[in-house]
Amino acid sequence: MSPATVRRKRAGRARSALLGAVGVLVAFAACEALGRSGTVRSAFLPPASEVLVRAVELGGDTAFLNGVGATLQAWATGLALACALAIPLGLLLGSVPAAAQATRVLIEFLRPVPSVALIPLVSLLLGAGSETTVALVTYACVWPVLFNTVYGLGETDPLAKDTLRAFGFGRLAVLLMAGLPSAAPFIAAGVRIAAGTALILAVAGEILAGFGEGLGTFIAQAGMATDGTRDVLAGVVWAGALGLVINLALTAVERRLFPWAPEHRGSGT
């Protein structure tokens, strides 16, 4: 890729980052103005500056940070379980058409079921604890990783597979030497998408449980307090910041591991 193309891509990313920052500042200013003007009661919408100050204060609260750690633990466990299930299953379905045909009806039946709708059932079976959160996160994260794995295998170069077969390599060797490297960028993208979903489900599950330890539990308990709106919004700020950091980190890992992927070419890493 030519240096001019690299410079254009870098300039495009810088422009996107600048526009994102401008959007955040505009939203912050609007919330601050609404909170200060009295148009909206401060009990319902505190000024954005007070929410931000409270969010910073929570960074020094050991109990709150322990709750954030519990949420991240459930997030990581559920995401890891989903990857351990979805990647091998996706490799199987993507490489064995008979297996894909046999499981198509079941997958199409389960895929549209929202994870949130399963919360009462899973809570009844596992109790309102971390096990429920992990189960919900796992279920929600399986699908993006599974389908990205299958799609990635479908993008494998047929010539590469035929060449390996011509040299006497079996189906498993062809899968590992040609299919898996081809699918790897797609799998990584699926994991990144699933990571955001996992965080949403982890926090939502804790909010609905309402007790125990976790960021969602903090938000739920603050919501029941007489004057807890500021704490609720500060918790939401933390959840959003965690999601942003996770997405940026996974995007950087993708760019580092798969620089040949079209969306990462010319990234300058």
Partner chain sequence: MTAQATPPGAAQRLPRTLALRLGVPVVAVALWQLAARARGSVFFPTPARIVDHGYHLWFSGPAERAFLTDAAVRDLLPSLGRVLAGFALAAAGGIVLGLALGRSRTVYALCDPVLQFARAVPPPALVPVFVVVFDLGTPMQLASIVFGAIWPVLINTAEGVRGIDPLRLDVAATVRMRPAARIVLLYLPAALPRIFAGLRLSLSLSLILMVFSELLPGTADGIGFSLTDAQTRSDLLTVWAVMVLLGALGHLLNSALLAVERLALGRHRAAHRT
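Please move on to the form predicted together with the partner chain, as the form predicted alone is already shown.
What comes next is one chain alone, with no partners or other molecules.
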């Protein structure tokens, strides 16, 4: 890249960042104005500044932070379990066509079951607690990781496989030496998609359970209080910020690990 292109790119990025900041300010001002003017009842939409102040206040609240910690723990455990299940399974299904065919009907039927619909069943089986949340998160996250693993294996360069085979490497060695590296960027994209889904499920599970500790529990309880919308929205700000940070972090990791990967194309479900 010539220095001129780099400079132009940088200028473009700075301009986008500036415009983005303006956009955020406009949106913020609009919410503030709507909340203050009284066109929308303040119980429905409190002024944005009050919500923001409350969100910052919550950052110093130990009980709230513990709840966020509990949510994140369930999130991480579920995601890790899902990866531990889905990646080996995906490698198997992606490299053995017979296995893929045999499990196809089963998967096609299990996948579209909306994961929140499992909440009543799982909570009857496991009781209401973090195990329930972890189980739900795991179920929901298995699919994007699994499908991206299978899809990524399908993109393996046949030449690389043939070369390894010609040198006398066995099936497993070919899979690990040619398949896995070429599938890795897709698997990473699947994990990133699953991470977002996992957060949805962790919060949803807590909202429906309504007790214990967690970000979802905080939101659910604030929702039931009179004039609790400010607290709900402050919780939403936290949830959104968590989602954003997680996504940015995983995208950065992907970029660093697989700089050659084209626009990550795995669309998950």
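Positions refer to the first chain, counted from 1. Just so you know, these numbers come straight off a predicted model, no measurement behind them. Rigid core: the largest C-alpha set superposing within 1.5 Å between the two forms.
Undergrad: Give me the C-alpha shift of residue 17 between these two forms, core superposed, in Å.
TA: Its C-alpha position differs by 4.8 Å.
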